[in-house]
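Only one chain is shown below, in structure tokens, and it's the form predicted on its own.
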Amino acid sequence: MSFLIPEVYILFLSDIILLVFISISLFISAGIIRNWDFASSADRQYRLEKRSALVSVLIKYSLALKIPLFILFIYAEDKLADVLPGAMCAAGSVNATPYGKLLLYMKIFNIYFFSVWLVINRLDMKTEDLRYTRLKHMLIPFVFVCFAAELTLFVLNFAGIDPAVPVSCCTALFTSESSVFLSIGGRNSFIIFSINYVLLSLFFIFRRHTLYFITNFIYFFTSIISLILFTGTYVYELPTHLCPFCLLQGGYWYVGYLFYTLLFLGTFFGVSAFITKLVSGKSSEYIQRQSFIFNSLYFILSVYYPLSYFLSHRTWL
């Protein structure tokens, strides 16, 4: 099996070590689902009870550490650009087997998941009973099985990958292969987008907790549809050249780790008010305000770069 280059086999092994802390997890979740029992004074208790502190540990040290990876995982497929025939960025190298597209949905679903858990397990440790113990500690096993088929992924992909064939760049692949995609068009995207920023706005002031959160939910989608087809145009200055990754690169000051920093913050803390309120029964007005703040930066970011080039140049593209 060869990876094509070290930071792919760095991804596969620190997976590895990621998936060993999970199952040690998983394996003291078993137990700690079987036999909870706060009023308990047994010795056992006590000892599920620091076995639960364990579990903690060990879930937060791997979103600290997928993070950081996922990354490592762009700029692996940013560079796998340069061994690949065809490809100009890293949407070459995710669309050169069948597995890469779903590998990359896998690593942002699962960076979701985890900080959920993280949201009920940060619940869990401010109430007195530990009340959400068991809960947390259900769904270890869905954050297993989202891990497994993570990692699954990762190997059918970067094993799949033949440096002999050739692929699709960044642009034949968002205009040949997304004509639904496309049919919305550029400025009916950022119009839909603008819609829901707006929609976000009224809701998170008038305090409609779950119509916030579904807005909340859409807005993460149109955000994405609208930086390819409309956004990031004005960001590369050429109306043909539609991707998501190049603006990754220092060619273009790397802001997109801004626009998607900003973009998972805002979405992030907007799924975590509702975990809060799902889960409490109680809603929080700090984590809601913080997805609003962090959704309004996203919104002026995506209008500054097409404002900017009007006023530039007095004319769209």
Second form
Amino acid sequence: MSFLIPEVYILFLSDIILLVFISISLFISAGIIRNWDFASSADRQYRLEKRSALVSVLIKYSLALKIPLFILFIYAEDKLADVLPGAMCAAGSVNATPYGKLLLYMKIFNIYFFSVWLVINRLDMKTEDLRYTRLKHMLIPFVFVCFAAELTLFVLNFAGIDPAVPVSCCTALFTSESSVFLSIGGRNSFIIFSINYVLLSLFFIFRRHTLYFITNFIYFFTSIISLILFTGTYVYELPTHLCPFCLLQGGYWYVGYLFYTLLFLGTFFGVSAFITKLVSGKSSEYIQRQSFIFNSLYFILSVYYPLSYFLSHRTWL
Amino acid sequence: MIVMDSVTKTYTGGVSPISGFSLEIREGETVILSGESGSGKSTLLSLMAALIRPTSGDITIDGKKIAKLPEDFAALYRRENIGIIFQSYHLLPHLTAVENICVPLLPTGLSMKDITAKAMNILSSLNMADKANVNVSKLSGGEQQRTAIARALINNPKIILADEPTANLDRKLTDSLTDTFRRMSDEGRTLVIATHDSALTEALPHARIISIGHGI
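Okay, that is the form predicted on its own; can I get the form predicted in complex with its partner chain now?
So here's everything in the complex, that chain up top.
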């Protein structure tokens, strides 16, 4: 089994270490789910409380590490393109095996899912009677399954990449695919994205928390589609270049990392505000404001590229 | 009221200075925990202050189960209810006396002006006003002791816990400290003093003495 580049080995070893932590947590959580009784003053309950604190630390740091590891994963996919014939960016390496896309989607899902766990953990630590302890431990088996699935896909994907087999470049991939979102068209995708942002702003201003969450969820998709079909073409200054990965390259000032970080923070805080409301029944204006600020910064960045292109060239692409 | 119910504390390594210990202390009462070094007095005080958690059993203060408080809540509880006088003072050596006394109130959101005024009031009541701006490392043992007492009183606690408060003091300073304890008691504060100093025990005749031994 060869992983071709050192970054993939680092990711693999890191994930193995994190899996060990999560496995230990799974084992401890099973005992906590069965025996938790906060009212009890028996030594077993005190022991469980100490172990629960240990699990919180293990999971918190494991999940917090997943974020920089995800950035390393994207960087590794991009670097892998250098050794795969035909690949121009991470799009080629992601599509090198049937598992690549699944792995990417799984990683994105896991980051959001693990973040939800962190939010519940934070809520739990803020209550005097640790009232969400059982709930957060009941989620640990799902954390384990999701993490194990991700690691399996990781091995299947990276071990299955054959450097002798040519892969498609991003232009070939995104122009040949007859997916629904490509048929939307660049300008339409941007209009939908802008309407989405206006709705998001209105729901934020009028404090419609559930509607904000729904629009925030949709915002994640409309923004990525608009980034690929519209904004990205202005970053590349090429209307036929449809790729979500080339943005991450040095030739474009690594601006993709800024786009995706802002989008992640905006949508993550949106999800956090909703989970906080759902679990504790209290709405968190502060978290929702963070979400709106980051979503707005993403929107401004998305508008900046087409607008600056228009102002300097007096034409749209 | 402080209620300890069947409290056991076992440290890593299996040492249990306290085992199945129960105690009730009424509001405003002065209690002296007497016993040899290592008998578990400091452990009892640490448990009452929610600095450590028991291995089993309940500790309730004014109806609140403090043994089970998560750390953030325990810190808040200590800040609002408890004043602790440590045997070795635990003053911050690079700060002045008044700055040391101000420390517990820094997270409360009060203005620095108000906090300093409170600290100066307490220092004056302990005849330490002239030493307010002296670095604590330059104070004598007795002055450091009074600074530690002032720090314990700054948050106006209902309960004062003192761990071997006379261990580093001479006779004269012990007498002065005893007067301070009497005054605190007259103000209606609950005092729990861990000591093996018989002079202190004799000087506080109204105090209830609880003798504790190894593995109580």
